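Only one chain is given next, in structure tokens, and it is the form predicted on its own.
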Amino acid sequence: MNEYTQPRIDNRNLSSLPDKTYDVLIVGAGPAGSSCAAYLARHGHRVLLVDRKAFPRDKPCGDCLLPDAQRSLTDLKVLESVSRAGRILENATVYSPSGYSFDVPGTYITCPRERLDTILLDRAIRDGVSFAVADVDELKVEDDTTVAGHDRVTGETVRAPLAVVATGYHASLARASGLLQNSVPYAIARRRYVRSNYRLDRMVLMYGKRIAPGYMWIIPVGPELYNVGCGVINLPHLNTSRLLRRAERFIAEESEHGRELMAHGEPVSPVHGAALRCQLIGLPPVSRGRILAVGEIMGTTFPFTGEGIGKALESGRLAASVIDRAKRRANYRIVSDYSAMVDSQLRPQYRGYIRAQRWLTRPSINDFLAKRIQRSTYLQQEFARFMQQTGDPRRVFALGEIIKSYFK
């Protein structure tokens, strides 16, 4: 396998752009924004993609790409580059609060977000997208044909008939654009990178009684490089900061893999935190007039797994398809179809994950299910299909399926 070389991004500002008017303006160059931009450019549209930070830039994440993300990366023609930039793992091990464990074989690609996002942005630029560094703090509908984006750093304004908000967990622009109704995050996560000689060839997911409702992970993302983190649901009665600190101590002091990892290595990054928006809640109007939302700002992250890159990429593709149709028919009312597309094509996939989270955030049920999966080939297969996203989580997290496992 060839060694990974990170693409070089021309981090221009808006003042250096020859044009200030485009077919589509996209704010946020993460996976959702870059995928939306790339698809639109491939259909011949003039797209300006902006991000408030210069690239390469980091973003707190678990760095794991499940099969839905892999399918989108294949479609975008970057899967090989992403695989070269990270690692391909063939197994994951899940530990229950009392230490019961089971393996989940599959194909998992891990890649640090600094690399992933740069690869996706480079792909969009090579497809014909214009990119600039800009902190767009306002999207203003000027008239029936124009949305104006204002950069508060340079004072420049760019215009397009349509705009897309793809700002991840940063909510200010979505809120100012009238899209965001609930800015309280669904969950909070933290992670840091650790470089270690400890050999771990799989993802490790751990649940603990003292950090419920939450879980921890150790994910290999490169040669001797590991993403170590934890996340908890942001419930009103919980002190999430305290739970996250407990989780970090648990990984370093009580988990076997965590102790060995730290005994043979050291942290190489600070602890970074992020808010997570999950299960498509908090943003009912995914489009308002000529402005659409894609990615995590609309809640594309799955509950239970915390994986959101795949659905963020998919939301970018859906938005691009409806924008392309609207522009080709010269009928911008068509963009209102986007909400229905999200409801019909994305929302149903979240129902099983919601049920999975309800089960696994209760330590006693988590332990019972882990023991049952240990002993049941049927449940092992169903859980593996669930993690590979070829099966419905409700095939594992349902009383009838548990009873069935005793006879299969």
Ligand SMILES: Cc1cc2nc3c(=O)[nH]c(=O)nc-3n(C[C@H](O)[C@H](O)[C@H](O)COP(=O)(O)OP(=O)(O)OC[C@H]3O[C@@H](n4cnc5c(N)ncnc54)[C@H](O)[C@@H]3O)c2cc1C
Given for the second form:
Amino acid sequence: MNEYTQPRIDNRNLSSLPDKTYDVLIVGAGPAGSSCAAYLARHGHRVLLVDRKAFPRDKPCGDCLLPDAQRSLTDLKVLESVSRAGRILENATVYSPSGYSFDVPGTYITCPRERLDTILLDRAIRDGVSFAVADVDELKVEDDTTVAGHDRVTGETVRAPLAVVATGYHASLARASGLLQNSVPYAIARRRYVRSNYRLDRMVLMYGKRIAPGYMWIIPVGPELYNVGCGVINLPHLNTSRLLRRAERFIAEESEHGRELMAHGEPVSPVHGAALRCQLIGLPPVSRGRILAVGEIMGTTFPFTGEGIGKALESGRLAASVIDRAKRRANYRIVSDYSAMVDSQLRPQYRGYIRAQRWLTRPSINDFLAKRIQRSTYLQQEFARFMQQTGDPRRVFALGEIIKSYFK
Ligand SMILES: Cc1cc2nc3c(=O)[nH]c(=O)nc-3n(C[C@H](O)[C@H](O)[C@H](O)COP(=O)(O)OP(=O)(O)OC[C@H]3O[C@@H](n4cnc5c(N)ncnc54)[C@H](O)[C@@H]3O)c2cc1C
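Taking the form predicted on its own as the starting point, write out the structure of the form predicted in complex with the ligand.
Below, the chain from earlier opens the complete complex, with every other chain and molecule after it.
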């Protein structure tokens, strides 16, 4: 973490851009937008990427990069910088609601989002992307060849034949542009940073009886720096704010690691939260043939783990490949292939996570499974494979597999 130097981003606004017309306009410079922009620029397209925030900017997150995110970061040639800007952990411990625990060895890279997202944006800019700060309040399909993006702050308009919405959990642009189908967030999560000289060299994930259907985490993200947070599924009958407050008290007062962390340190940031859009319930991937969605706004975050960075990066790459093909063949109808690609390449990956979520948010099942995993090397290996994204969650969360574990 010490060797890291934050890249400097030129945060110009739209008025100071020499051009107002591009091949592709991308709104939102999180992992999804930056990845899509970088791939398009590598294919030689003129891309304008805009974000309402100047960079570096913070984003509420657990800051944990699982292997699919690591693979995408390798492909984008930033994994080394990201690793230097954060930490590499080799273990995670999961605690069930009644305190049964088991280890999940693996490679977990953690990096504060302020750093990760700046590295990704810098990568896109170095690949040839133009970046500007703009709060886009509408994307308007003007005719068969143009989408216009309007900046609420400067009043400027930029144009491109295609636009990409990569606004994360922020739904206002999608709603204003008539794109959003389901605007109810799937879960709510929040975190703060704690500086502490308590030594914890692993990720800690916890469930609690009175916090269900929620989960909590303590994640080392730098020397003596920890990301401490919790998340709750957003069900209509639940008071999510109350559950999140309860979870925060649980971490600080009842969990062993949380108590020690606080006894030897103090919070160094306010609590920041955000919604999560999961399970591909969100925007249709392609709208009116000219606007594509990537990342969390179309629900790319996994249920259960809340992992969204890897899928955001992957959806950005998929969208870029379709746009590239469409532009090369001068046939924008090809863009609609993106929906089929999302269905065939992304959607099947969610099934196991949906099942894992159903199982583990029930405290009694969670306890039973944790006890079983504690005792079964077979289930420990399968759980580790699932966290490392080399195995399907349904190899753990299935009755047949549990029965098998008694005989293996
Ligand atoms: C508390 C919490 C913990 C999490 N922990 C993890 C974790 O540990 N690991 C993990 O993989 N995932 C985690 N996630 C999920 C992860 O943060 C998201 O899946 C990921 O950020 C999605 O990336 P994205 O690029 O789609 O959107 P974002 O990262 O949200 O980026 C969207 C960008 O769009 C910009 N924007 C929005 N509206 C406009 C507009 N109108 N005009 C211009 N710009 C706009 C925003 O400023 C932002 O920069 C967590 C989420 C939360 C809330």
